[in-house]
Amino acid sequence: MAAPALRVVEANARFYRHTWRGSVISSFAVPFFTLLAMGGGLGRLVDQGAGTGRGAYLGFIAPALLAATAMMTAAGESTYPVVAGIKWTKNYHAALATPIRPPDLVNGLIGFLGIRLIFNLAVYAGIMVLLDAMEVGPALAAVGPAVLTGVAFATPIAAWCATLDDDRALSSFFRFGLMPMFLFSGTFFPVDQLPSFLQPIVFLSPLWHGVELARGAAGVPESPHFPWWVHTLVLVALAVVGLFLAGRNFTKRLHT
């Protein structure tokens, strides 16, 4: 990473130093309680039923839920923070004002973003060994695929946001979009669940291919669905065309 996208990073993380506590509640206390619900309390429901045929049901959503968790975080961070620096708050044109260019506010929006997944999933995944969801080898080794996950909805999402002339469409994107992909991609339940002709359907999801490689990292058995770089391929093609694209719309909106 270039030196003028390292100076976006750093001055993310002054700016997260003092605003940290307000993302405690969603980083760390909704992961605890969604584990222990559905563990301690659908989990058994399930695990006394028939079951996922994969495990035990709270080893089956905890890395499916790392995943998601990275899905909604990057969305946030990309969705209104984006829109507010080009249109409300300016702080992306006083950016420009020094030797940082678009490209480098994109490439060190993305970084930050990075290194808070890591960070807070790495907590995600204590809570899920703390809660006797997975051992820690496979708890952190879930980690990885799910920042990936967190990537490749960032960058095409802040890309989208960049086009954009206010907020009213965010809405229905979170509404229509991410929570639909939250509750369909694979992540409470396995996919071949649900009706032949709506797979292929889910099988478009990003989320879904994040899900099968936090799962397949965590063991879970018969994950991924697909060989591992096969949704390795996908994840990082969103990642890579979605910053190439959030890099030439941010030039455009922020030099106009």
The other form holds:
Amino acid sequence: MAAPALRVVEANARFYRHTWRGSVISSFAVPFFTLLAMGGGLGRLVDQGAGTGRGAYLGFIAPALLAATAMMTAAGESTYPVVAGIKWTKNYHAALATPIRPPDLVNGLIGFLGIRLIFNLAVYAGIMVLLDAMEVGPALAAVGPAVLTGVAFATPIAAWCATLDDDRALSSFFRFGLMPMFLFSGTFFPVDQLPSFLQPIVFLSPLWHGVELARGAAGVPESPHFPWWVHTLVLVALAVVGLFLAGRNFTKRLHT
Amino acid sequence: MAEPLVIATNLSKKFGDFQAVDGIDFQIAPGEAFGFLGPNGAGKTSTMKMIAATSPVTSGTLSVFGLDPATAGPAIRARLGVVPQEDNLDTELTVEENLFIYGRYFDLPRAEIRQRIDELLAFAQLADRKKSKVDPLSGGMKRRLTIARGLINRPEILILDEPTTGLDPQARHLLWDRLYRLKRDGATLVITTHYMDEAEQLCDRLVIMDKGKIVGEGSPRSLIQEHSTREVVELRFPAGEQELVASRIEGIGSRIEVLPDRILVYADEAEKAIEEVHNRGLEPEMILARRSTLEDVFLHLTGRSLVD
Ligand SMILES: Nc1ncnc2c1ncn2[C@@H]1O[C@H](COP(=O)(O)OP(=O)(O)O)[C@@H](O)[C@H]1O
Ligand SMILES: [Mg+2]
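Given the form predicted alone, corresponding form predicted together with its partner chain:
Entire complex below, previous chain first.
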């Protein structure tokens, strides 16, 4: 006997065996070169100049990149595949003709994403250690908050995508939602560098909370704005509320 | 008769204000091949989805295996096989993997699934395609694979929603042959179709649906006996003359239907009817005598053709 959600995880894993090649570039190559360019090139400049005020530049952005990569992977897995399952390949409908229920599909999606994030981010953290961006301990410690960040994005995005009729909104979402978040969530520079009226907007970005939590776990001097538990609370709340909404929206959409 | 597997009473389905299924009653007994015959939009798929516990009942009552789909969905679905109207196979996966994943959704042990896959692929005449991807398979092969998939859990009822729509005649006959085999082995089949020949071939008993309602019920033969004559004469006249001639044909046989392209004369003996047509001095371009079919029943009950 395996719980229904675990059986969905198993199905997703089987499916992934056919599609993983396509995701290698976005999962590993992009983060690797980002780290190299930003950390190596830009970092030298920053460290010779004013500095981050929170340690060496490479060590400053490395945990943030773990969280940001988690966000991107999570967004990839909770957008197009959800629309496809409902509208294009209809494989969600196929699964639902079995004892599987709509919330099992959500839990299976998130469960498999969690496994992938742990694996991908552990590999990425290993690369960071090899590049001298972080020590082993802090690198591993930062993986947990990064995985949480990914899940906190995936559940509300999946809930939203279950209401879509096509993918037209998605490219705008990536371009005007996630890209700015990726750049302006204190990922590459401390938020204090922004005009002070913009800072509260950054505090609304879930990625900023993930970035700061990952930094805290990696031992980067803490930001002066919020304690770690506030960041944790924001991310957990997003993940849980998103999970609830996704279960509800999947049911509404698929059991019509 | 054994306890029915499905009992629907005043079953209805609404989408917003639209009444897709409008208070229908039917019962499906174990071992029978039960059909829903009706044109597009009649409400067949909506009814199937309610039986399959994937679409909530709007009003009325529905019992499947004595269970309520609203509360026992997973338990009901565990005992059903569903072949949906639109194929939803995973085209990225192989034939084998499609069946394997499905077996896992039913929580079957892996070893049992592997054994079952070989049996089912032999049944579906796809054994040599086991390792092939689904994408390049022909329409008929995909359909047979979907049926094999629906059988993976040894369902007590197999639901087939328009099983041969879109298939060429050869693929269609191959599929029918597979369904006869299931029938012979005692399977309970629930089939929807808008092809009257499919309903006649496969169904022991059927209901005729139109606009969400059931307008007729019985075995194909009893429906024809009840609502049509034994034989039908089809007459075709030059374009434009049809309406004029119709009044002169009135009274031949037990009733006539005037269609845009031909006139149907319902009579128990076609030959006598044809004689009478000639006696009245009419010279149709074409005369065809045939047996009554469910198409005639549908036409009589609704005043429209099944396939537009
Ligand atoms: N999800 C839905 N939302 C709104 N209308 C629907 C939905 N599903 C079916 N319908 C409508 O209900 C009617 C019956 O559809 P359906 O049950 O698919 O008929 P059939 O299978 O006999 O062709 C059609 O008019 C169809 O447009
Ligand atoms: Mg239909």
